[in-house]
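One chain comes next, on its own, written out as structure tokens in the form predicted on its own.
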Amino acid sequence: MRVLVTGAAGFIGSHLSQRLLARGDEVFGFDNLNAYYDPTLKEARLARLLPHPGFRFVRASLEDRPALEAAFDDFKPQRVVNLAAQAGVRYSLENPHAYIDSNIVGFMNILEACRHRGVEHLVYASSSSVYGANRKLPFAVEDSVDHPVSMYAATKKANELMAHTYSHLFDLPTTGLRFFTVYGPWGRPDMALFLFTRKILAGEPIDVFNNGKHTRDFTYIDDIVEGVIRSLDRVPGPDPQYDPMNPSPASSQAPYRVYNIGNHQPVELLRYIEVLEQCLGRKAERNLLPLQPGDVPDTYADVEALNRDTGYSPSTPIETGVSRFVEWYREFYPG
């Protein structure tokens, strides 16, 4: 298949990228490898995929129509994995305005691009942080999201809506991916495995939020890209089962469907701790604090949407996944 992939150069999508090509797909890479951390980082993911034959890239902003357009029109991609967005919840409390250029504006190109050009089915990145103030656990996509706490959260539950209308209105079949704490080598510098490790490595004291008492459904990398996969090769249709007189969140009777993608276990973030401490053969010096604002206390996963349609649900354990982590830092930033 010809793929279109947003954030090519990121996390998520680098690896999704290596896996498409991998199995004989051919991808376009999109993404402005931009500053919100370390750009060199993004270029080194960047140049494990360039020399591959499947694979071509443009270096531009979602928010940037003409160029998106254009990429359409040069590639014709059959199905597009948007994962281009402007991430991180606690970035969002000094700079929301950022979250709607990347994340509704630049969504909302994505759309309009698909719309006009018949792609097949387009799957897009939505996060675990819309459960924002639910208490319930685990979370199920058949959960109201009603209550974000962050705007980051605020932009992925509109992106949700967004696609739902395309799929009601334009018979553009979307899924959205909820994910839930993704963490793996070439991950992002500012989530707390990355930050950990730097620091115990550099022996400072490393900031533990909630005093280390909340828990995160961690999930592999490679547990994602197999779902994001399994997700794309999937193409909803409206959902027969949907009762109008009482509407699930999760599908439609368009075609529309929202899955969680976590490993349905969740981790204390003190025990995350012991297991990177482990890995490194080096203690942490702890500097308790509370919870900050946007943050939520827990989050766990309810897979079952997501295994039934699919027949996958992520099982890597944590003990696994940071080992893998760590052996890809000791290399990647050596001495």
Ligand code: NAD
Contents of the next structure:
Amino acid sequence: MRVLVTGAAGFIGSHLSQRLLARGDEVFGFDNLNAYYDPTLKEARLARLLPHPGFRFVRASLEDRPALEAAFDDFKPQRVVNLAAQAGVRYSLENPHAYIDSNIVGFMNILEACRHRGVEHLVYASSSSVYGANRKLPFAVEDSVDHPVSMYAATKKANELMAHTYSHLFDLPTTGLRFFTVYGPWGRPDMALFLFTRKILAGEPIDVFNNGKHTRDFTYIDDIVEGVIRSLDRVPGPDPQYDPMNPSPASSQAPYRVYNIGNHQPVELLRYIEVLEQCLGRKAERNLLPLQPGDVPDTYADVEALNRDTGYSPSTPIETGVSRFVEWYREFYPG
Ligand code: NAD
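Switch from the form predicted on its own to the form predicted together with the named molecule and give that structure.
Next comes the full complex, and the chain you just saw is listed first.
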């Protein structure tokens, strides 16, 4: 299969590309290697993919429509996984336009390119942040998600609305995946595990928001990639369960699906830090702070829908996942 992966130099995109190549797919990576975080990490991820004969890459932005269309025309992808986006909740408070550019204009360009080039299936990254400050746990795809609390979340919710429109109007099969706090080797430097590890090893205090009391459904990268591939392989049709008299946000007459993709095992932040301390063999100095604007107190994925439709069943406990991250970190940043 020919799969175009946007954000291929990113954390999730590079792991996904590896797995697709390993099973014999051809992968076309598309990424602008932006400077949101250390581009050398992105280049290092890419360097592992480039030698593979089934991998090709172009450096460009989703907003650059001619470049995106040229990539589609050149590669003729059968399926597309759109992971390129401006990520991060906190950054979105001060830099909202970056989210409109990448996540709205860029996503529009992806939809148009898929529509006009007969793509069989578009899988795209949504986020657990669409649930906002919802206190009903676990989060189910049937829940209302109309109250995002950051521009990041608002653009991810907007992606689901835009995808539905294209599935409905043009019969484009789309699957949106709401990722829940992904972690693991080659992870993102702006995320807690990476930040904590760097600071603990440097003997600096770590900022612990919400006094460490919030819970996150931390999901190991291999489980995420497994779920993405299972979703990619299952092209949706109209939902047989769809009931126009009792419509659910997750169901449609169009070839459209949205799933949670999490670990279904929420962990308190303080516990996550304890596990990290054990793996590093060092104690953290905690700088306890209140919940930050745009942050939500809890996330917890109900993964029943993805399990029912694809057999997805995450299997990595945080003790294993954090230890693999630390092993990678020590190797990548020796000394
Ligand atoms: P990442 O930042 O590591 O990867 C995104 C990649 O996309 C980067 O390499 C970046 O250079 C590229 N990119 C960004 N904007 C682009 C643009 N306009 N054009 C071309 N390339 C662009 O992030 P990630 O953690 O791998 O996340 C992948 C996707 O999953 C994102 O859409 C993100 O919002 C979503 N997501 C991630 C998490 C998580 O915990 N990591 C959680 C929820 C949702």
